[in-house]
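We begin with a single chain expressed as structure tokens, specifically the form predicted on its own.
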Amino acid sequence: MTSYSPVARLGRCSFENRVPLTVHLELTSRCHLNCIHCFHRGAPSRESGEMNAEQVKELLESLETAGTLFLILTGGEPLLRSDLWEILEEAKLRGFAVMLFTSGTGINREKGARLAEFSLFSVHISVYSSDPERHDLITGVPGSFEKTSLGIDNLLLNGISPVIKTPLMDENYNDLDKLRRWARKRNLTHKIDPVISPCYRKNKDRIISRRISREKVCETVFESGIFDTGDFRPREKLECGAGVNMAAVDSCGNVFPCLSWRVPCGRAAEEGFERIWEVMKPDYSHLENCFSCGVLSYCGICPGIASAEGPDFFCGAASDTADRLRVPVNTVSSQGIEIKEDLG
């Protein structure tokens, strides 16, 4: 019998009962950084339609009623909202486990102390390299590494140990080992995302051009400790929590299945999140060929990314995964990828 952790059981229960356990809320699309891989760059501006504090509070009330527990506050840069403290107070009163995603550049001692008052579930800070010049090259803002490092120090001074996040791209791939040592020296949890996402079709070519190769993705996943092959369990079918036990809301109140799958399903301020959630049904028609694919069991395809750019990247990665795991497969998938038999 498979044993699940309490969080995993909660996730499975919410999936089976279609409860929006986790919701990403983009509080703003504004940001003082200009990261080369950011999907907001070149996207339609939403600053003029940004929800005010009262609208956000109404959304939080609706999320609580719908059964949301994990509330991820992201942006843009959430700390650019002058009413962030008011929103955090409301989230705390409603019992959400709040995760804050930030660059950390705006966290001085005072703000670090204020954040500590809200008993946040976690704070995630993006660090792209332990080399200040390389980090600043990616953010497009000189001095940003120094400000981010200071923000981390101010959190630590107030008892908050942030999670360090690093999306990998060609510009920082070779810095990974040094960055891990940098995080370890500070006793910080370090998480890596090997596949950056375009989210919008309009941004597809620009962001994909920054993405590390499929071969490097597999090398990172299998050889860097991200993935334990001993824990591998082939997937039986294409399952994704987007629109099933998770959702996303942008700064204007538009509701999507997830941040990477930006198919608008309604506007929370006008229709209410609960009503939108009741009728939300993600369309998998763009993945029609995947359901009969011979390597679906070893595919980590993201329906959202595939919606923006097509499934080809994941098709190749599934083939590589099957080869890496020495899976005895002898078939040609519906995507035309041949997997040779390996019984060794």
Given for the second form:
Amino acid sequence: MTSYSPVARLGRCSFENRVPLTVHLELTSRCHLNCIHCFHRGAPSRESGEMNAEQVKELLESLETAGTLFLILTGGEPLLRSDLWEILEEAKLRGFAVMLFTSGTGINREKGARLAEFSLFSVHISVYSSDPERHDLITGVPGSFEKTSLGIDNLLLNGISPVIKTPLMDENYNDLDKLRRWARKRNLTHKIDPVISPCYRKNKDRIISRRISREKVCETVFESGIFDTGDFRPREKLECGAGVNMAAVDSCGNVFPCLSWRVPCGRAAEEGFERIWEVMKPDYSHLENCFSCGVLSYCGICPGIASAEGPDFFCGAASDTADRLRVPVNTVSSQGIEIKEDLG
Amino acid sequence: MSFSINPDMAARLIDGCYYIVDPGNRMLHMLNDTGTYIYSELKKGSEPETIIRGLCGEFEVSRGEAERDMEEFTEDLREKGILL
Ligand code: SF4
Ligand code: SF4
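Counterpart to the form predicted on its own, namely the form predicted together with its partner chain:
So here's everything in the complex, that chain up top.
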């Protein structure tokens, strides 16, 4: 009989029982940075009001009942909410493992100490480059690198070792090695995101124009060593956890299958999260051809991103990957890929 | 014996099992049936005697076995920092 690790078991049982184990909650879409790749710019959530602290607390109650364990508080910039502390308090009382996504720019000594009181599961900070000018070029705010670095120092002073996140773009791709060294010197975990997401159709052109080429994405994936270490697990199915064991809620309370798959399914404050969750069913009709695709195993397709821009980017990347791994492929298009019989 | 649950731990009951996350060392612990029963009772603030009697009834074990289970389990949770 297979014996599963607690992590694998939790993943499997939340998937099989449709428990929203992980929920991204955007506390605000306001931010003091103006990043060139940010999907909030011009997004609908900027046009209507944020949930107030009471509404957020009600939502946390529903999420607790629904079985959410990992709560990711994100923005915009969550630290811009003056009631953030009240929300963190409630989240702790309700037994969530809380992750906080922030730019770090607002974390002074006092806030660093205060954050340490909440036993957060992790704090993730976006750093785009170790070159201050280049980082600031991406955030659109001069001096932001310095503030972010200071925020990181204030967390470290309080015993929180933040995870550094870097979405890759043409603007910072060549700085990656230096940034890795910068993070290593500070003993910080560093994660990269090679495919930035438009999240909304209306952002498609602006964000895709910033994305690194699919050749570079492929290079980055191979460089990570995943195919050499035996860590690579062929994808078994197209469906992901969106709307199955994860969900996202924006600052106005709109519920989505995932942060990257922003098809509104209802408003938590009006309909209640549990009711929305009960009937949520992600629609895969935009990926009809993927179901019979021959290289699905090597494809990193994100159904959410593909709902905003189509699957072509992923098709190309899957075909590049299959080529490099010498998986024989004869047709590559968004119409699906077929594997050619390997006669060799 | 008196126990209190460490308020820094995150925990959720999913599909009949308690999953407990220790944010300090980023470990995930999964409790078995007996552990889940004891932990749920401790969360409710039940006294050890009530829990031991409950174990006998729920799991059809002798009082001795229930006492041993309770002791081993709470000791283990203390070591892991889940109980204070
Ligand atoms: S693959 Fe995309 S849509 Fe699915 S869970 Fe991941 S980010 Fe969300
Ligand atoms: S390679 Fe293209 S057709 Fe195949 S699963 Fe990926 S996106 Fe779909």
